[in-house]
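Single chain ahead, written as structure tokens, the form predicted alone.
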Amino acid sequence: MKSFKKTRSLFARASKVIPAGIYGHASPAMMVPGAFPYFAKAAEGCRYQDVDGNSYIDYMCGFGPILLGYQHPEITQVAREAEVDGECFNHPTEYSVRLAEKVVEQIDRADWAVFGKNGSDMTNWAIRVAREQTGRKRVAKETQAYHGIDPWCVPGYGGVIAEDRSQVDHFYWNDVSSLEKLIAEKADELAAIIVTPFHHPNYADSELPTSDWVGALNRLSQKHGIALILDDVRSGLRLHANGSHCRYGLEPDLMCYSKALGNGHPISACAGTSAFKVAASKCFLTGSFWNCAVPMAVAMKTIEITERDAIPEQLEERGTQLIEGMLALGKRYGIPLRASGEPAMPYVRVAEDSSFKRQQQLCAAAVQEGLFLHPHHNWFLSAAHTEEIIKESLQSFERALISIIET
């Protein structure tokens, strides 16, 4: 049986002198309190380690960064030599440059590129764009998505006035008819259509886009002039080298990055089409951090050992030997799973589970047996979970199942 002796201990001191102990969507309350861990210590390959020692296959990677791997030794070497001329200056370094010419050169439709250190940082940014680049102020998005903590996207609703959401409309993720009545009433408003690549939503299944839904966000967006902004935070270079979109068929204007842009070091980029270049250059943009060498030079790597290793199609192959793995073990011990989402960002859970409550007594149990599985949020992958480490897996979520039967 693992213990959080410390985890507690520590969360006591923490709730003394931070504001809910832990805050945002490492909170104990979006998992199971008390059966996960709170506090990390280390990780290396796939494979996290917690305050007291605990050790986890894990299947969320930081909540998307790692992409390779923790440690990568590539990665490690690429930060210590840009870090010997330092990390933070006045300036930007010639680092920014060779970025932003390997972002346009890797990424399909891009011509130009930013950077940022959060997610947040260029979906709002890139609303800003739309808004200049078409003059309208409202701004379309799906139902349910998640798009940052900027006020009019924020889940919940603490410190959010109505002002703050009301140029913003809402349309059905693969409704067609709901996005077309949309845009009837409201297109010579609407400044900007924000999606995600495929729809993941907590507490709820991932869907996957239909070709009937990505040909209406497209022949919409442009028949209209709104510009289609992809946020490819979450899913970008697990899916596709070139971005999410060519996984798909969709044509966006905009498209944000971060999460595993940088195999875990802080930075996010936003990338454009020429048409909304000159908008791009009369919405300000800036953070004393936003330069730092090393996570750009770590992106460089990071994008290149992506495309030279098909780290997409691994990430695919292997979430597939997870997830039919998975489905296979539930209906032999008649627990049946339901599986969501790609491959390379699974979601599988109890089916009709509709409270949770059989997910997150599975997902504890799993934690039990050393792996770390999130009850309401979808998983990611690694490069570095090989065959051998899914496998390993698979046994730990038979014997997680098996101590939930026997419960």
Ligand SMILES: Cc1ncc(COP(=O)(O)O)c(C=O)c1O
Second form
Amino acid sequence: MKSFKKTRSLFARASKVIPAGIYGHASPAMMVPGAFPYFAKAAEGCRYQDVDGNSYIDYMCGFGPILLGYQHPEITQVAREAEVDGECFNHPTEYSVRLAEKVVEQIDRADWAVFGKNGSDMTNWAIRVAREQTGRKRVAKETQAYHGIDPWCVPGYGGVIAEDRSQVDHFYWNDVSSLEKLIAEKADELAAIIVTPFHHPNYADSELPTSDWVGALNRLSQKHGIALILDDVRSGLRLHANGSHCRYGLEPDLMCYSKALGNGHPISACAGTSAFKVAASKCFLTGSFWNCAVPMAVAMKTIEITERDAIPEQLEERGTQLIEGMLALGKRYGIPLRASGEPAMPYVRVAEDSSFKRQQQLCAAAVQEGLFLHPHHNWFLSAAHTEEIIKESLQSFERALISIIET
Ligand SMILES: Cc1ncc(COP(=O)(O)O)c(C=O)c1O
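Structure of the form predicted in complex with the ligand (previous: the form predicted alone):
Okay, now the whole complex, with that chain kicking things off.
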């Protein structure tokens, strides 16, 4: 059995000085309390260690940022080189211009780009740009979609007032009629429709977009002059080197990135079409650390490697190997599993398990076997998940399945 002794004592200390001890998506309450690691110590490639020294093959990749692997040698080298000249200045550095040029060169439909630190910085700002552009107030989002921690969209109601959400409307994923109905009622008031490339709600299967859905988003946003914002924060660079919209044929006006963009370094970006450039220039945007050089240098390298090494294609192949292997094992041991989402960001769970109890048992057993799988959130692959690593993961997964058969 893995020991979580230091984990427990650190969490007790954290609870005294940090509200909730660990907050947000990393909270133990979001996983399987008592059966999962809480604090990380070190990581390399696709493996990480917790504070108790337990080691895991990681299928969460820092909840997305680790695209190429932890401590990727080329990324580490670029970061060190950039750091030599300093990190935080009065002005942006040349890296900001070169990174914007790189984004414009590589991301389809991008004519310009700006940078921040977190995904929420960019989703929130993109909505302001859409409002400036259209002169309208309302924003339409999918009911369960996560777009960040700003009051208009943060999950839950802590500290949120009714006015924060008073300009937000909802539609359902892949449900063209729910979008058409909303637009029939409020087209003239809608500044933006914000969507993720595919649907990846927590505590539910992921859903890919149908071609009807993509067609409706393009057609209705263009017909009614509503800005289409692609929140590519979670999927960006994993599904397509030129932006996830290229995978599905979506035609966004504004595209938001973060997570994989810096392979673990803090950076986010919003890119847009030339039609939105003047409006973008009118929406004040800044942050104390947003011009820092190192994450920008790293992001340039990450984008370059993504295309050079065909990373999305690699992830798709490895993800397919993982999913097919897991489903076959589930069948062999009489625990039917269901896979959803994209192979690069798969989600496999116990079928017919609406309470997610069996799924939690399985993921807790996987942790014991050195495999970090989230019970209720989509997973992530990185380029460090080689064919051999997937085989090793499947062996661990098999032992986890066997261990829960009798329970
Ligand atoms: C789809 C999506 N949008 C926005 C965000 C917010 O990004 P951040 O946590 O970097 O602010 C996230 C974070 O998980 C996300 O998955």
